[in-house]
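Shown here is one chain on its own, the form predicted on its own, set out as structure tokens.
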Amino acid sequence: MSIAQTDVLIVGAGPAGLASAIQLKRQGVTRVTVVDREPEAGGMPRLCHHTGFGVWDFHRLYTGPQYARRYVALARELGVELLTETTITGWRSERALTFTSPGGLGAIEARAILLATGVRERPRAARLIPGYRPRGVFTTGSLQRFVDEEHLPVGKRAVIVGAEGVSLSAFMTLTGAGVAVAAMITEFPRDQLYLPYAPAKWWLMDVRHPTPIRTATRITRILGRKRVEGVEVESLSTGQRQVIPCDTVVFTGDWIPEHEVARKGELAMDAGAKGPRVDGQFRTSAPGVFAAGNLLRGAETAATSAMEGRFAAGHIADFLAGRAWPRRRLPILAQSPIIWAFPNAISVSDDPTRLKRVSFRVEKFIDDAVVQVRQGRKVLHEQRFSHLLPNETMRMKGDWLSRVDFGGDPPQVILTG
């Protein structure tokens, strides 16, 4: 097995990966490698021939390809090692991973790693939906490889499951392939296409391509057997079933981090993030190993991911001019209805006055609500909101970090009214 020698190893050359790679080598980091299992580099938005990209981090509009190749250009000319269809497989030590590539199996030993590797979406198996298994059944991934990728007719009518923004996404993949979406279904009582999609959403939806949103209503059963033929659907509200004749299925949302290497590597994981916990400076509990982007809680933008990895690669260079990895650290816990609280850490070395917020998400539409940081008895933040959505990432002042007690219990994120 041949090792090889870096200083940064990022795990992930999506937005975060990328991003990181960049501003690492223009702070002066001499060697910086990059790994991907896909045999490009740029992550989801090389998947998503929309527009929409590139408006914060490069304030130009981007479809999502020329959003990726911008990314993979910049690291290149920096140059950053980028290797393309290769597989982390485990951890040879504590900051060096196994792989597989075309070349073989190997290792690289790094001082510092940074998994960045990203989110995927529940396929239909996971979502346990009865029926057989016809064609014509996708996640927004797939089918954008299917259109876009390898250019394959997909079908003439589908329903969209989900109403968010990445099922905006796939609506605007299925229409400029030809195929008219005849429903677009959520189990919420209200769609999550608000600002900024909004805009989007009445362009396309309401004037361009008239289509239902079904709220409070879920999938019950995928009609067919060798293709789709239709889907039954329940009103929760009524219990009423109905039919949607369509030959296409496409699932989206419902995010699930690729936490895969940080699971083999025993970081510690958020439960309700299903990500690795990391304090603000993006440190897991491994020293040298840090995480950033869409593996830490699911989905954001692309650009918000991009913007972690490039403030992770501040952390980084610091670690490697030999900031010391703090020794105590308290996990921050959310509490149902919220589902997790980014930063879910807090060490004893985080600069209080540099978390100036915290980003924390819901599991259903709330109004009028009071969210409380409490450690013990103790209350540190109270912060009322008008509404709190689902999938929208709501933020609340950060100020109270400072008042963590270090050798009390862990902060718990709660709602309480």
Given for the second form:
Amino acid sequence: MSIAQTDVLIVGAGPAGLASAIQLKRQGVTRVTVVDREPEAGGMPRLCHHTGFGVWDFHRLYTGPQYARRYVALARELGVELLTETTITGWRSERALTFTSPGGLGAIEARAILLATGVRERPRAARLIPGYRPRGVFTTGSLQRFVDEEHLPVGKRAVIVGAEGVSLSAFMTLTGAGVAVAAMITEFPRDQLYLPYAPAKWWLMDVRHPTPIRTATRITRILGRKRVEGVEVESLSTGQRQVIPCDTVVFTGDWIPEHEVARKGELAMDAGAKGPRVDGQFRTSAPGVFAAGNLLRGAETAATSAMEGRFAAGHIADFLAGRAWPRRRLPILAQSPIIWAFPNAISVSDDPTRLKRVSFRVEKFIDDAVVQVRQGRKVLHEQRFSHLLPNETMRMKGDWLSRVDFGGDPPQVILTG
Amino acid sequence: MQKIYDVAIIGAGAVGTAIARELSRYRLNTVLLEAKPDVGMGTTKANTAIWHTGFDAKPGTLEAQLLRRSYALMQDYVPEAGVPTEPLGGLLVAWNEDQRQALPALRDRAHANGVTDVRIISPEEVYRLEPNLNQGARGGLFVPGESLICPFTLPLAFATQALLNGVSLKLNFPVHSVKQQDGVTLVEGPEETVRARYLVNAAGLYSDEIDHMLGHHDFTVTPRRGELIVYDKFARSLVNHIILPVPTAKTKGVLISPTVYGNVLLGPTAEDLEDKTNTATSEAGLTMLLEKGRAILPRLLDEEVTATYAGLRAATEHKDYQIRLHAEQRYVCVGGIRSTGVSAAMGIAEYVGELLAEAGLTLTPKPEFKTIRMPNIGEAGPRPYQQPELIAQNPDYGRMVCHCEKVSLGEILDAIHSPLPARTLDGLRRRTRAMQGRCQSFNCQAHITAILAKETGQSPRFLLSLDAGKELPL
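Could you give the coordinates for the form predicted together with the partner chain, as opposed to the form predicted on its own above?
First the chain shown before, then all remaining chains and molecules of the complex.
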């Protein structure tokens, strides 16, 4: 097996991976290699044929594919080595990965590795929705591949499961393909189309294609044998069930990191986020291995992923320049109804002044919440929130990170009162 | 004058395809008739994917006898044909005193069935074999010969080999009627009537209905639904053996077993239904499985679910197979193969050959009986993406189409252009594993649909069943 050498090996050519590669080149790192299993680099934005990308990174408004092309072009210009159709199959050693590709099998050994493998949406089976297995069941991603990548026909009338940002993306893809949307359903008592989605929701779902959003509703069954014929839904307030006829169902959101490479490398994982635990410098539990972007937790926007990739690049460059890998670290744990906190680990050498904020997500709407960070019996931090929103990243102050005692228990982020 | 076949076999499940393969050794014109668009589409495709030793069959029954015979025949056939398998062994776990006390009788039954390596083990040994089991195991019965098998490849192997040795296969051939006149059996399908001198009924769930057409009322098939949950490959390291419960009269119970694809199965339920097409999963069934799974292997539930499915076993009111020769009609009924069809198929096939000979069919061996080798879709052997020589010959074997299952474009194209070609997305899934992984085809389905449409000239609307649904009341 041939073993190639590089300075930084990045797995995943989406916004996080490419932004990181570009920044590494700008900081003077000689050899940066990005591998991606898809035939084209660019990641998820390639599939999102609507506008809304690029404001943070390029100060321009792009569609997803334009945005992806811009990143790929920039990476190429700066001399990043881009290997597509290259599937990572495992770890050869601490900092070498094996791959398979049309050119054969091989391995790449690097001085540092960045995992940026992204996320997928939980499909119907993983959500344990009973019924037959008819055609016509999608996630947003598969729907977009059908419509925009392969130009395949979809149905006539769809139900969208989920009412968050990505659900609106599915709505746009469906209506753009001439599919009527019968309803959007969410288990939450309100939709989660917060800013910046609210104006688009008003325009698209109230004015142009008036569409009901059924809140406090869950999907209990898929009807139809060969093709979807409807969905059975249940009102969580009354328990009443009802069938909505449709030939297409799109499951949106409910993200799970594509963590196969991370788990094969036995990196410490966060049970709530389902991604590798990283400290404030995007360092995983394995020396020289970093992780960034949506692999870390359910989905943030492309811009957030790109920003993380860029920040991670700085820390990777420092590591290559000789910054020592921290000897001690503690996980930062979260307790339901808080799903995860980020960073989800803290290392002795983290510089807390660089982390002004700690982000977290909750699993439901909570009003008048008090979030505490405790270490053992000691309260490191307490903060009041008038509203906590699901499917939205919340932020608390990060000054408590400097008060963590590395000889103590892992800090816990909890909800009190 | 229309062609008269020597033998017509109704049903191309594990049993029907095995019979077709068996008869293809001889100088016979055999036709295999299948209602569905592919082989192995009924009970065969949705089960627990285990190659049973027959250790727990009732001694003296035909089922016990044919399972044992089949077990021996498959020892040669499975490696020869390259059917994915893993010899993990089964572990029956007793969770209470009653169950523990039932173990000696089960061991004695196994020994009576000729499965002599079965032994009772202590709770300590149970936990040594399966460290992740929940607490409370009182002991176990170890059955070294139980194995995993690929229930998709097996009937494809039988059918492909039968085709190669001259058997005709007619798919999309639901049998409307069976009549006998002037020593010939007329099997009427939607577009043509097949004539044959001998008839074998291996129609699985519908074997009683075919039997009625020939004037017999020996048994009634009650579809017994089994729902199963497939867990992510990350769960595979939690389980080393096929973990079985102590069986009851009605069912072998809920098991946890690895699959040859590297996943972990939890199931099946057992529920008698009336509708022979009801392969839907249910809320109650899935909930029950999660409870059982949590009780047996708590950590299993921390992993993601990859798929859920339901299959129907062809149960009858009898406790044994319903294999009967009606010599005067030159007809063999192969009914009531309950839940052991995959494991017993080769034994059944050999036995059916003997019955046909008894009824007067001349079995003259052909000078050459062609063998086959199926593409490996199991984890135990090398897959194409792991073989540099293969990729060097054809880069498409290094071009991943289904990332979750690491299925290459080369394998997809092979399956579409194989002797028994994949014509549907489901057929492609069963031949290659594509679309079967943790993303449940959400990354690759669009691409694979486009490839299948292009390569076969079928329209995407047809492949996606877009015209199959009822008219929607908009």
